[in-house]
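Take a look at this single chain in C-alpha cells; it is the form predicted on its own.
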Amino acid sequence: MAARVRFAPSPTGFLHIGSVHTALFNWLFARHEGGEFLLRIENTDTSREVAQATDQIQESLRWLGLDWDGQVTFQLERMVRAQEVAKQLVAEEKAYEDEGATRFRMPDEGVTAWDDLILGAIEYPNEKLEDVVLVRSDGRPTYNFVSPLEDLLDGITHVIRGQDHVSNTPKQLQILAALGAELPQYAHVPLLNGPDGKKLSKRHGANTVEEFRGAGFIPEALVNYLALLGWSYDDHTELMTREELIERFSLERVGKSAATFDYEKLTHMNGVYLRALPPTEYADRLVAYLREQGYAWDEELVRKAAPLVQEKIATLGDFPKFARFFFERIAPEEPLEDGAVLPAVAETLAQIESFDAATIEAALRELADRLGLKPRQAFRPIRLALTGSTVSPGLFESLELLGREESIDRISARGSGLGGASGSSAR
C-alpha cells in the first residue's frame, strides 16, 4: 500500500513554525515514498476567526510549496459520523454513557506497545490509561477519538507528528483496535526549542510563517533550514534543493532529541539563497515582497537598485532600511564631523562628462588625492550626505542610480548645512 500521511492543524491562528516543521516531515516522507500528503483541518466550530485561520494555514503551506493531495477535509464535517461510531462502541460495550458524555473502556491490565519509527519500542501500562471521553455531553467528539477515527477513514498509513503527542498514542491505538482498524505506524518527530533550550515561542522572535515571510525570508531557505532540524543527510551537507530533500529524506535519519532553532543560521542560509538567485528573479522577488509589505516605491527604481544590494543583504526585509535613501531623503544617522569636502565633491560631480559609476569613482579618487585625503576620509561624508548612513550599497553605483541632479542637491544641502528634509521624495 502506498504511504498516506496527513497534516492536521487546529485553526487557532497563524501557522506556527513548529507545526510547519511537522508538516514538512510528513510532506517529504510522502513525496519520497511516492505516496499522498493530506491536509485535514481539525476545526470544531464555524466561527469567522476559524475560517480566517483556515485560509491562512492553506496560504502558508502554498507559499512554502507544501502541496497537498485531494481536497482539504474538515473535522466538523465528520462530527455526525463520529457520534454514530461512538454509539456503535456503546452498543458493543466498548464504551459507555457517563453524565451525558460517552467514554471509552480502556483495558486495566497489560501494556499498549508500538514500534515508533523514530523513538523505537514504546510500552505504556494500561492501568495508567483513563477512560477517555469520546463524545462530550454537547455532542462534540474529542481529539483523541475523532483524530484516530479520521486516520481510519482517510486510510492513513503513517502518523508523523510531534513528540508532544506520544502520550496520546496508546489511547488512540486502543480506540483504533476497538474499531477493527489496521493500525498505522507512528513516528514522533523532535520538537523545536529556542536558543535558550526552552520550547520555541514568541519570546524567541518570529514563530509563525507570516512573520518569517514578512521579515523577508524566502520559502526555499526556510524549507531547507527546517528540514535540517532533527534530520540530516550526512554530517556536512546543508544546502539542498527541494528535489534533493525529497530524494534523500528518510525517517531513519530523524533524531530523537529536540532541535534548536537558530535564527542566525537561518538568516545566513537565506542570504546564501538570495545571492544565488539570477538577478532578474531576485528583482522580481524584491518587487513582490515590497508590494506585499505595502511599499509604494517606484518599481523601475527598485529593479535598478536590486543588483546593488543582492550581495549585501540577507533578507528581503533588510532592503527598506538599507536602500530607503534611493526613494527618500534620509537625515544622517550621525553628525558630519567634517563636511568641508562636500562643496568640492558637488563641484566635481557637476563637471564630469559621463555620470556613470566608473567615471564618478575616478573623479572622486582624484579629488581625494588633490585634497590630501585618504579615500575613506573623503568618501565617508559623501556617503552620509547621500544615504544618511555609514553603511550602504556601493557609493559610486548609488551616485549613478540617484543621478547627477539629485546627488548634487543632497551633497550641496549637507555641505551648506541646510540639511534637506528627512522623508522628502527623492523622485
Contents of the next structure:
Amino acid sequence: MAARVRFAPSPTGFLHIGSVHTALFNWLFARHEGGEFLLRIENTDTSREVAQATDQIQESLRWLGLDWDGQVTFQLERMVRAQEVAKQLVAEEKAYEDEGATRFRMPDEGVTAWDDLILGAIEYPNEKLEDVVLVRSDGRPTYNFVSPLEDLLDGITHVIRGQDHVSNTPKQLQILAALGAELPQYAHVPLLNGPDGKKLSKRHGANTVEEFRGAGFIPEALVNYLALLGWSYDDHTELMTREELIERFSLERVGKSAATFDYEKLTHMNGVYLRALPPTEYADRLVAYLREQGYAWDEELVRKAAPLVQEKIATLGDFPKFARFFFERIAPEEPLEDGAVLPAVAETLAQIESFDAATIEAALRELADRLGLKPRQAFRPIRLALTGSTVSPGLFESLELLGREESIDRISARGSGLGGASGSSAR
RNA sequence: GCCCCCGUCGACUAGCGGCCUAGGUCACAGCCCUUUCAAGGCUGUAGCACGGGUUCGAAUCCCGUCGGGGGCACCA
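Structure of the form predicted in complex with the RNA, please, following the form predicted on its own?
Everything in the complex follows now, all chains and molecules, and the chain you saw is the first one.
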C-alpha cells in the first residue's frame, strides 16, 4: 500500500514554524515514498477567523512549495460521522455515557505499546490511561477521537507529528483498535525550541511563515534549514535542493532530541541561497519582495541596484536599509570628521569623460594618490556623503548608478541641508 | 506529584564497540584579501552530563543519578 500521510494544523492564526517543520517532514516522506500528502484542517467551528486562517495556512504552504494531494478536508465535516461511530462504540459497550458526554472505556491493565519509527519501542502503562471523552455533552467530538478516526477514514499509513503527541498515541491506539482499524505507523519528530531552550515564541523573533517571509527569507533556504533540524543526510552535506532532500530523506535518519532554532544559521544559509541566484532572478525576487512589503521604489532602479547588493546582504529584508540611499538622500549617520577631500572629488567627478565605475575608480584613486591619502581615508568621506553610512555597496558602482549630477550634488551639499529627502519615499 | 521521551562543541549535527588524539556547518577569535560591509581563503578556541558496570576495547551496550522536554482537559 502506498504511503499516505497528512498534515493537520488547527486554524488558529498564522502557520507556526514548528508546524511547518513537521509538515515538511511529512511532505518529504510522502514525496520520497511516492505517496500522498494530505492537508486536513482541524477546525471545530466555521467562524470568519477560521476561514482566514485556513486560507493563510494554504498560502504559506504554497509559498514554501509544500504541495498537498487532493482536496483539503475539514474536521468539522466529519462531526456527524464521529457521533455515529461514538454511538456504535456505546452499543458495543466500548464506550459509555457520562453526564451527557461519551467516554471511551480504556483498559486498566497491561500496556499499550508501539514501535515508533523515530523513537523506537515505547510502552505506556494502561492504568495511566483515563477514560477519555469521545464526544462532549454538546455533541462536538474531541480531538483525541476525531483525529484517529480521520486517520482511519483517510487511510493514513504513517502518522508523522510532533513529539508533543506521544502521550496521546496510546489513547488513540486504543480507540483505533476498538474501531477494528488497521493501525498506522507512528513517527514522532523532535520539537523545535527557541535560542533559550524554551518553546519557540514571539520574543525569539520571527515565528510564523509570514514573519520569515516578511523578514526577507526565501522558501528554498527556509526549507533546507528546517530539514536539517532533527534530520541529517550525512556528516557534511548541508546545502541541498528540494529534489535532493526528497531523494535523501528518510525517517531512519531523524533524530530523537529537540532542536534549537538558530536564526543566525538560517540567515547565513539564506545569504548563500541569495548569492547563488542568477542576477535576473535575484532582481525579480527583490522586486516582488519590496512590492509585498509596500515599498513604492522605482522598479528599474531596484533592478539596477540589485547586483550591487547581492553579494552583501543575507536577507531581502536588509535591502531597504542597505540601499535606501539610492532612492532618497540620507543624512550622514556620523559626522564627516574629514571632508576636506570632497571639493576635489566633486571637481574630479565633474571632469571625467565617462561616468562609469571603472573610470570613476581610476580617477579617484589617482586623486587620492595625488593628495597623499590612503584609499580608505579618501573614500570614507565620499561614502558617507553619498550613502549616509560607512557601510554600503561598492562605492564606484554606487556613484555610477546614482549618476554624475546627483553624486556631485550630494558631495557638494554636505553640511548644507543634507537630509532633505528627495525622490520617492517608502511605505 | 504521576507517566512518557530525550541528553556529543554556545547552536545544528556525524558517530549505530576498535576507522575518534570525536568529523562537518553556524557563531566566536586571529590572519590574509580589501574602498566600507559582506563574501572568500587559512588557522584556532570549544563537546561525548555524571557515576557504576559489561568488554581485550565504549561517545557507542546495561543500570543508576542529575539535567532538559512533553503530557496528565467535555483544548488541539
